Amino acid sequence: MSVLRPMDKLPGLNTATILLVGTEDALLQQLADSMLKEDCASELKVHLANSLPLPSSVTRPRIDLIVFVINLHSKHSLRNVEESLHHVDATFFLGKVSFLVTGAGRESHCSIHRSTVVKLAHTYRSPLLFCDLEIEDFRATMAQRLVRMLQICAGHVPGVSALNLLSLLRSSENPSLEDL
C-alpha cells in the first residue's frame, strides 16, 4: 500500500501544488481551471486524482495540500474519499488536508446527511468547506479560497503556516460533535 507523504519529495522553487480528489471529473476540472486563473504569485499546480494511493510509476511534484471533494448527492463519492484517506500519511493532516462538501444547495437530493461529512471532518481534525461547485460564482469564490490556503500550506505567506491555518480554520467552526 502507497501512503502518501508531506516531505517525500523536495519543494519546487516558488510552486505550490495542490491535490484535488473526488469522483466528480467534470467539476474538479472546472474548479482547477478557476484556480490557474486567479493571480497568484507562484507557480500552481493543480493535479486531479479520482481516489489514492496515486500509481508510484509517475513522477509528482510534492503535494503541499490534498483536497477531498465529497458530493453531497453521491454514495460512491463519500465511500471513495474514506477510503483514499487510508493512503495518506498521518502528518498529512497537521494542517494540509481540506474536505470540500458540494451539492447542499439542493438538500432534498441528497443522498449523505451533513453531519456525516461533519463527523467525518472532526475524526480527521481537518477543516470543512461547502461550496456549490455547479454555480461559477461560488466555485471562483472557492478557487481564490484554495489558493489562499495553498499558498500558507506551502510555506509562501511569511508568519503563517499550514498548522496556524488550521488553528484559526478549526476555532470558527460551529458545531462540536457533541451537539450532533
Second form
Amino acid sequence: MSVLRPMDKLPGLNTATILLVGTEDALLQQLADSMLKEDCASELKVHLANSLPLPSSVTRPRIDLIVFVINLHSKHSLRNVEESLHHVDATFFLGKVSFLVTGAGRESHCSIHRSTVVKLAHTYRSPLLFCDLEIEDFRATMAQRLVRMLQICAGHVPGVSALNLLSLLRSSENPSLEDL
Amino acid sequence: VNQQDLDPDSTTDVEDVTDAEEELIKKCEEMWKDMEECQNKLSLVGTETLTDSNAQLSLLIMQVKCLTAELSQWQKETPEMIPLNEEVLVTLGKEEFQKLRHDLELVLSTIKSKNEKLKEDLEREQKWLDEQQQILESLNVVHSELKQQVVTFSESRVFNELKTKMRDIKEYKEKLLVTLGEFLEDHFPLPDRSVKKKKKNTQESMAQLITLHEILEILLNRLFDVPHDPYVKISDSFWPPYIELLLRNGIALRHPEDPTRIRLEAFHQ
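If the structure you just shared is the form predicted on its own, then what does the corresponding form predicted in complex with the partner chain look like?
Below is the entire complex, every chain and molecule, led by the chain shown above.
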C-alpha cells in the first residue's frame, strides 16, 4: 500500500477528494481553507501531506487529484516532491496529478530556476500551475481553479474525463523538441 | 357507485409513484453493481511507478492507449436516458421552469431598476433644460432692453441735454446783457450836449460820443477777437471821465508802454 493508486477504492457518494503534498505547511493549510470556502455542488475533502508515502494506518477516501506544491525559494521542497513522485502509481499521471509552484513573484529569493520545474512537469506530462500562495486574491483564484479540476477528476462533470482535461491543459510553453 | 370508481383511480396513482421510484432505484443498483465489477477488475491490475528517465515515454504510451479506449467508448455509447415516466418528466419540467422563472425575474428586476434610473435622469435633465431656457429668455429680454437704451441714450439724450444747456446759456447771456444795458443806461448816461462851455475857444472836438455800454462792448469784443493783443486805442468818442472810471475801478487796464491804449481786464482767466 505504499504506492498511491487512483482507483483503489470505490468513490464516496458525491464526494471529491484532493491531496496536497508539500513542505510548506502554512501555505497548504491556507490553500485548503480557500478551497473549502468555494461553492461546489460536490462535497469536497482536502488532505494534506508533507511527503509520500502516506501512513497506511489512516483510512482515507479515494484520492481524485494530487497536487504537488513546490516553493521556488526552497530546494528542499523540490527534492521532497521529486522523491514523493516515486510513490505514485503511473496511472495517476493520466490527468490526476498537477504541479503547483509558488514564490515566483519574489525573483531575488528564488533558489530554484523556473526551467527546472517546467522540465519536471514536462517529464511527468502533467500540468504546471503558477500561483503566489501568500497573496490572498491569487490564492482564492487558484483555489477556484483547483476545485473545478477536482470535480472533473472525480468524474462529477459529465462528458469530461481527467484525460480530456489533461489534453486541454497542454500549455504552449512546453520545452518540446529539444528535450525529446 | 362514484366512490367505487374513485378508489381504483387513487390506488393506480400511488402505484405509479412507487413504480417510478422503484424503477429509479433499480437503475441505481444496476449501475452500482457495474461499478463494483469494474473496481474488482481494477484491483487486479498491478502497480507501476515511474523514474525520471522512463516517465515521459511510458506516460505517452499510456496516454495513447487510454485516449484510444475513451474514444472507442464514446463512439460505442448511445445516450442513456433515465426512465421517462410521467413523474420524472413532471419533476424535471418543474425544475426547468423554476430556473427559467428565476432568471426571468432577475432580468425583470434589473430592467426595472434601469428604467427607473433612466426616468430619474430624464426628469433631472428636463428640469435643468427648462431652467436653462428660462435663464436664456430672461437674458435675451435684458439684452434687448439694454441695447435699446444704449442707442437712445447715447444719441438723443446727450443731444437734448446739450441743446437745453446751450439754450439756457444763451438766454442767460441775453438776460445779462439786457440787465447790463439797463444798468449802464440808468447810472452812466452820456453827458448832456446841452451843457454850455464857458470857454468857447477850447474847441473840444466833440465827436459823436458813444455810450459806456458801447465802450465796454468794443473792449469786450476786442478781448475775445484778438486775445494776444486785446488793446483798443482810446478814441475821441470815448468820454474821458468814463475811461477814468473804468481805469480806476480795475475794469480796464492801460497798455504798459502806450497810455493811449486800454484793454478789458480778463475776469474769466
